[in-house]
Amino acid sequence: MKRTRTLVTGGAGFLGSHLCESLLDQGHEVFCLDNFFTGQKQNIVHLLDHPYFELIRHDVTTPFYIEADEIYNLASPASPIHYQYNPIKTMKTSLMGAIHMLGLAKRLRARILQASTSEVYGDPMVHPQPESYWGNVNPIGERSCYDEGKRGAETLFMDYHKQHGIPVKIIRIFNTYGPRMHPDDGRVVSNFIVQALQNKDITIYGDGSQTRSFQYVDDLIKGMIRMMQTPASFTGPVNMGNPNEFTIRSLAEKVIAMTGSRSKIVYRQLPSDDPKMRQPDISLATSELSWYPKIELEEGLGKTIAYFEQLLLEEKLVEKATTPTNGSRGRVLVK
C-alpha cells in the first residue's frame, strides 16, 4: 500500500501534534516540521518511535524542500502572549511561511491546507460570522501582526490557486482547547484551568460579558482532515468552530465548579482590539463537509482539566525531587 506522505508545519504544537497523531492512525507517513518557538517536544515524544513519523527542526521563514503529497500549514504562534512577543517575526511566519509552503506545493503539485483563524474577522460587526463577512480589523493594533498576517496568507493561497492552479484549502479556526495546550499561553481556557487548579484568582479581562465559542480539539482535527479530502475545486475558506456561545464569566464559573476550586474571580482592564463576541456560522462546513462538532463544553473541559492536573502534578514531583534538603544538592527522581 502506498502511504500518503504528509508534511505538517507547526507539527509539535497543540493542534499540530494532534493532527500528526490522527494522520498516523489513518496510515499516513508524517513529516513533522517545527522550530519549537511555541511547539513542545513533549507533545510528540510518544510518536518518535513510530516507523512512519519523522521530526524535522526548521523555521518556515526559510525555504524547505521535501517530497510530499499534501501539506498542512499550521506554523504560527497562536496566542496573544506568543504572537505579540515578536510581532515582526509573527508576520514573517504567516507571510513568508505561506510563500515557501505554497512554492513547495507548486513544485510538487501537492494539496495544501492553510490553518487560518477567526481573528481575520477582527472585532466583528456581524454576528455570527459567516465566511462572506470581510471583517472589522485594525491594521496597526497590538493584535495586527497575527490578524493581518493570517489575512495576507489567505490572499496568497487564493492567488496561488488562481494563478498556478494549486489545490488549496483554507479553514478559519475558532477558539479551540484540549490536552497539550501550553499552560502559559495566555488563552482563556488554559488560563482559567491552571489558575483554578492552583486555587489562584481567576483573571477576567473586561467585565466578562464578551462571548466566545469553544470547540474541542478532536472535533477540529476531524474537520481539518475532512477538508483536505474535498474535491480540488473546493477551496474554502470554511469556518471551523463550535457554534455554542458562552460568556467569559460563565466559562470561569464552570471551571471553578468542575475543579472544586477555591479561586475567586477578579477583573482587569480589557486589552485593545479584544473582540466583544465571537461565534462561527458553520453552515458551509455542515453542507460541504458533513461536519459538525460533537463534543460539548463540559465533556471537553473534563478531559482538559485532567490533562492539566497531571501536568501540574508532574511539575510538582520534579520540583520536589530537585529541591535540596538537609544540605544535599538534590536528586532527580528517575522512574
Ligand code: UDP
Second form
Amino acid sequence: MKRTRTLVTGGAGFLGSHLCESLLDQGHEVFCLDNFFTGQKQNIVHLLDHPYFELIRHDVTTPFYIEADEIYNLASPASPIHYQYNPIKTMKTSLMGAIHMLGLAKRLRARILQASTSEVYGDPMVHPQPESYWGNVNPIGERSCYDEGKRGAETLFMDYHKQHGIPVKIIRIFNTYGPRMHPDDGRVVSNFIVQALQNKDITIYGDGSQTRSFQYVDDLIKGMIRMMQTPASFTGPVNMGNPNEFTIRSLAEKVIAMTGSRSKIVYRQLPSDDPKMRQPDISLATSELSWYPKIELEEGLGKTIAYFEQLLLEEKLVEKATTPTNGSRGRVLVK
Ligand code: NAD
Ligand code: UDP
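Having seen the form predicted alone, could you now give me the structure of the form predicted together with uridine-5'-diphosphate (UDP)?
Every chain and every other molecule in the complex is listed next, the one we just looked at coming first.
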C-alpha cells in the first residue's frame, strides 16, 4: 500500500487528534500542525514516538510549505467561548488559513478537506437542514466571526475548485463530542459531564428547549476519511452528524442520570443568536458515501463520561468513583 503523506491542521485538537490516530492506524504518514490555541500536547503525546508522525507548531494565518498528498484543514477554535475570545483572529484563521492551505494544495495538486460546520446554517428556518439550504446567519453578531469565517472558507474552497480544478472536499460537521474534549472547552456535552461528575450545578442556557443533534467522534472520523476518498469530482458540501435530536434539558437529565450525580439544574441567560434547533439531513452522506452514524447518545455519553471521570481523578478534581447505586455508572464525589 502507498503511504499517503497527510497534513492535518488543528491536529492537536479534539477532532484532529482522533483523525491523526486513525490515519496512522491505516498506515499513512501524518504531519500534525497546530498553534496550540485550544489544542493540547496531551491529546497527541501517545503518537509522538510513532515513526510516521510529525508534530509541527505553526499558525495557519501565516503560509506553510510541506510536501503532502492530502490536507485535512481543521485549524480553528470550535467552542463559542474560544472563538469569541478573539473574533478577529477567528476570522483570520478561517479565511487566511483556507487561503494558505488551498495555495499549498494548488502547488501540490493535493486533495484538501475543509472541516466546515452546521453553523453555516445559522439559526435555521428549515428543519432538518439539507445541504441545499443557504442558512439564516447574522453577519454582525456574537457568532459571526465563526459562522461567516466558515462560510467564507467554503466559498474559497469552491472557487479554488472551479478556477484551479483543486480536488476539494467540504464537510459540514454537526455537534460532535467524545473523549479529548477539553474539560474547560465550554461546549454543552463536556460542560454538563464535568459539572455532573463534580456534583456542581448544571448550567442550562435559556429554558433548555433548544435542540441539538449529537454525534460521537468515532462516527465522524470514519465519515471524514471516507469523504477524502471519494472521486475528485465530488466536492460536497456534505452534512455529517447524528440525526437524533435532543433538547438541551433532556441532555442535562440524561447526564445526571448516567453519572448518578447530585447536581441541580440551574438556568442562565441564553447567549445571543443561539440557534433554536439543529438536526442534519444526512441523505447525501448516506447515498454518496454509504455513511451513517452508528453510535447512539447513551453509548457515546458512557464512553465520554468514563474519559472525564479518569481525567478528573488524575487531576484530583474529584475524590473517588463509588460503586454504582442505581444501576447507572459509578458516581464521583467532589473533593
Ligand atoms: P478544537 O478547539 O479542539 O481543535 C481546534 C484545533 O485547531 C486546536 O488544536 C487549535 O489549537 C487549532 N488551531 C486554532 N487556531 C489555529 C491556528 N490559527 N493555526 C493552527 N492551529 C490552530 O476543536 P474541534 O472540536 O476539534 O474542531 C476541529 C474543527 O472541526 C474546527 O475547524 C471546527 O470548526 C470544526 N467543527 C467541529 C465541531 C464539533 O462539534 N467538534 C462542529 C463543527 C465543526
Ligand atoms: N449550553 C448550555 N449550557 C452550557 C453550554 C451550552 O445550555 O453549559 C447550550 C448552548 O446555549 C446551546 C447548546 O447548549 O444552545 C449547544 O452549545 P454548544 O456550545 O455545545 O454548541 P453550539 O451548537 O451552540 O455551537
